[in-house]
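Have a look below at one chain only, the form predicted alone, in structure tokens format.
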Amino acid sequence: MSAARRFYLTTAIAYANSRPGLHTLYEVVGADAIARWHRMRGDETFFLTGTDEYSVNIAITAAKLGKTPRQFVDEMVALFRAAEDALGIAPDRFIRTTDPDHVRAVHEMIRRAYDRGDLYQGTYEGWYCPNEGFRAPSDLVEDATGVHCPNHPGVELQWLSERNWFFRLSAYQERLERYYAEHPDWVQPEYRRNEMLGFIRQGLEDFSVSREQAPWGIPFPLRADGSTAQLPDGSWDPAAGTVYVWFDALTNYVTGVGFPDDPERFTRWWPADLHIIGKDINRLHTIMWPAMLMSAGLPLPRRVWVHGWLLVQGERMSKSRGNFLDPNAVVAALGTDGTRYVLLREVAFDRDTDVSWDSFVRRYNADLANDFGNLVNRSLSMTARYLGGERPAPRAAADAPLAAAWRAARAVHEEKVAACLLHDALAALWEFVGAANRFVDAEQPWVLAKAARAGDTAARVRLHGVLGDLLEACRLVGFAAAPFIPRTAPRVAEQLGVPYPYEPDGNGGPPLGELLDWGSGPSGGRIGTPVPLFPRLETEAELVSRAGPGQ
């Protein structure tokens, strides 16, 4: 491995039950910011995502659809993938539950807590989500309906009784509380810690780890004697049943990086820096898989990140509820970039956050197509109009007003993408960009270019600079920006005349650091030619007309 810092990245896999929503990708699209930022920083980086593929629910649907579940799964990842590949998602690997590797990967980890005694047999009797797997009573709603699931309200429980393997989870109980006492900034933000330490000190409960009667799973390697379940032929004794759904899931993010293949590539990458997850799955994330990770003997994350929902109305974003809106729409109207752009910038990372198409074309209007679409735009047009297309160098940072705002602008803004609250990092820059804005009619270059054409030297100097401070200030916000915006800035840089020598995945080229001090860029030279990069969406109807409401 080179010198290079290694930051290794996942998501939470998605569950591949139905066609994705905006709100599905919301965090996926947050760890490719960040993925992005921490490649072009110099980091080496390896970005983790992928779909979650078995559990009765998807047999269930594939069997009414008269498809075989595997048959529904493909077709449901290749949805994913395409809304990903809409929204710009560059991971190192798309994982998915059903790969071979994977498969492995759990078997392991199941006679990893085997043999150190943590799983036993025992009967199991109660309430199974379809969704999401066996539910505790307190974690159940219940209303004049029925008892229900609170993450799937529309999917009907079944009242289950089987003898399967359990997880030792209540073993764990003091080794979770003495390492969340040790290592306090692991799950953030703090209240999302707190409310996990506040489950753990209740007692924690075993798990299930296996299904009786489910064979649209990853097989259960052991019989009840700690045995193989493996046939001569290589199968498995369906007699032995199938690994529960959440075991399987949470074991992605070692398979990932090589676990149990490849050991070397394993040690190099793990553990996770940076596990990025819903507020939903918290207890499975920060309970459940470290002590599974403890069990196998392996170490823990070093910080899980914990995101809110996207609400409308006060409601929880989803497809079950009818409100939620489809990607692939909305990057049809907004753009790759556009959407990447107002969703991290109007959704809170840190917290759940009210949506609507309304807020979402205000901000794409005010802040892309008026400040920094129009900032570009009208500094390159300038440039043409009033120096002949000739790129002038920035002044001095010591001379220059913007430079001195740029160097608070870009302090906090990193400051927040290393934090993860990127709507905040965004905001940082896009005051800048007010900023520069400003600077734009309090020196009215169109009143300096008159005074120049009419002798006045000094007038011509301080019109040079000017007009250098300005393209410079759109010049350090495109690169800054790339990992939000990752197919504007190449254009950023295309319009402004300088190079942009980072690969498509934000791979590639120097420390983005070295490129983000006042007056790092190419000297001399010419600008290209102003295009638009987000022409302004002339009204929020028609937005509606052209990307309306998943179904």
The other form holds:
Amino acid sequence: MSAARRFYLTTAIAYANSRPGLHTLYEVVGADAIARWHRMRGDETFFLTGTDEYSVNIAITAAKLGKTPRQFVDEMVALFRAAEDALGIAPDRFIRTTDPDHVRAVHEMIRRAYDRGDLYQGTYEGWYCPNEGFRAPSDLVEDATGVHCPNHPGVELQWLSERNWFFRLSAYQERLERYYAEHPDWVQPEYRRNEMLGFIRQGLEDFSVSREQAPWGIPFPLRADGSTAQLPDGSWDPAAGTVYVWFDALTNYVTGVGFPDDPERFTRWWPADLHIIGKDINRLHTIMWPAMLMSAGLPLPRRVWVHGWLLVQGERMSKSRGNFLDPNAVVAALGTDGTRYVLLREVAFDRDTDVSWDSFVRRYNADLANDFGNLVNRSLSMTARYLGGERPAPRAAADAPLAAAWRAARAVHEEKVAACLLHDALAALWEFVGAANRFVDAEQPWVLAKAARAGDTAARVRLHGVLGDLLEACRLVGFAAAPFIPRTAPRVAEQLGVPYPYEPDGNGGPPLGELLDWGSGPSGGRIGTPVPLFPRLETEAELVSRAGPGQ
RNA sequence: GGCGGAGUAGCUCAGUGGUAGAGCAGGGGACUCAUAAGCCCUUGGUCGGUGGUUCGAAUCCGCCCUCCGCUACCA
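Condition change, the form predicted alone to the form predicted in complex with the RNA:
The next block holds the full complex; its first chain is the one shown before.
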């Protein structure tokens, strides 16, 4: 492990068209855990997340509610931020595409593309659904009454033709292929990379980057002749149109670290180390975005991680399907850390996963209440009862069976976090929790305590060693899992009677690695009061059976 | 249609040539420090189908069935 370095990671910005769903925040929770991991390791970390707020749909929705688009998105953003607080998410910046510095960044990206010769005016035409915008021909259904949008079959489609700016993506096919070849790991998991490579090899078409008839958007900064569209009073000529989604949304990643206002800060943080995105926007991030950056003369992100979806009975959890879970409701039931743990352990970060309340509750009870929570509680209770609350030191690593198990678990855990396989990372940690629970039953401290009370000195020494090892195991898991359960980790430390040197967002304190060596905790002292960390939840079935007939 | 992937215990999955595995769920047991938790044992699968290769196949090859991902302007 090298000395502190800088680590910049981002999530996709969430579309602020309605209240947040758990499936949207899942990605942010995962990114937050990775960000905390880097902060605690001592890396200088910048974690960016935020909201995408411009679109025709948002303007329409706001109008239906009798609000201005700005009022509407302000309300949605407040809901996103509240839900993220409830989930313990601590970004270094929450960016909004409506932020003033983002407008400057978008304009600069467009100017650079224009200067490079990658922007030209052309005509965009196609079937337009008033509810959804332009639809690809492959997305349309045709019947006797004509062509319809599959999502709004009753709405009449219009054939629209607009004069728009286009980005010359076609010119980047070769450069993208070369970049993929020279950076084989830059899109992960590998099968996602292969999909994109296949797409590139099919040939790339230019894409439109402006709209004439979408007033709720960032003003397009250029006129047809390339001159500025800014008016003498500083405002922008509406006749120049607005920026369409690609430049508007993707640019947030550079805005977030100072582009173009603060070149020094930007140079320090860019390129991003990691973009975390959902599989539905892979193409935007691994084909269009790199081409845009090449056009702007900027380095490309080092890695893009493509996660899967949360499914409900095999179907994608989504706002439009209406089958999404309210993050606040889940937090109310499982707690902040319970929700974070269950999301990141139960859902595989590299593919789709079916979820349900039942799966969440079972995972919470099995892993948090029964395995880890109870391990901490039983270890502390025995220490209080048998040793009067004095915390014994763990045995030397060579003499402690758990030390070897820890060494193995820690190595796998660190490897899996680095590989973004967060579910596997937690599994490695919990395998060690299982080893600690088996250790308790193998050693039977209650038998040792009885013998010690009867004057058996060897039993007394062994009791101290066993309980010292157990408390050490609890400490190590508590700190290693802290990026995933950041509000519980300090409580673990407090109950164990050891200091917790990190700030609420994971900054400060020594490099985490120093605290994860067996025996690296403070010696001596007393434990705190044992309090269950994760109260066991009753399943729906248990509640029903307990109520009994006629109740 | 093209390219890619997957079908293994009730559920989620691991297992790429040598007598079928894990976790959870279900059943039984011994214990008692603990959040009626933990620990031990255990029920359960002709490893999608079929035909081959091989001394031997979940594992390699052919065909078939089913499912999924990608196949450009909703974000």
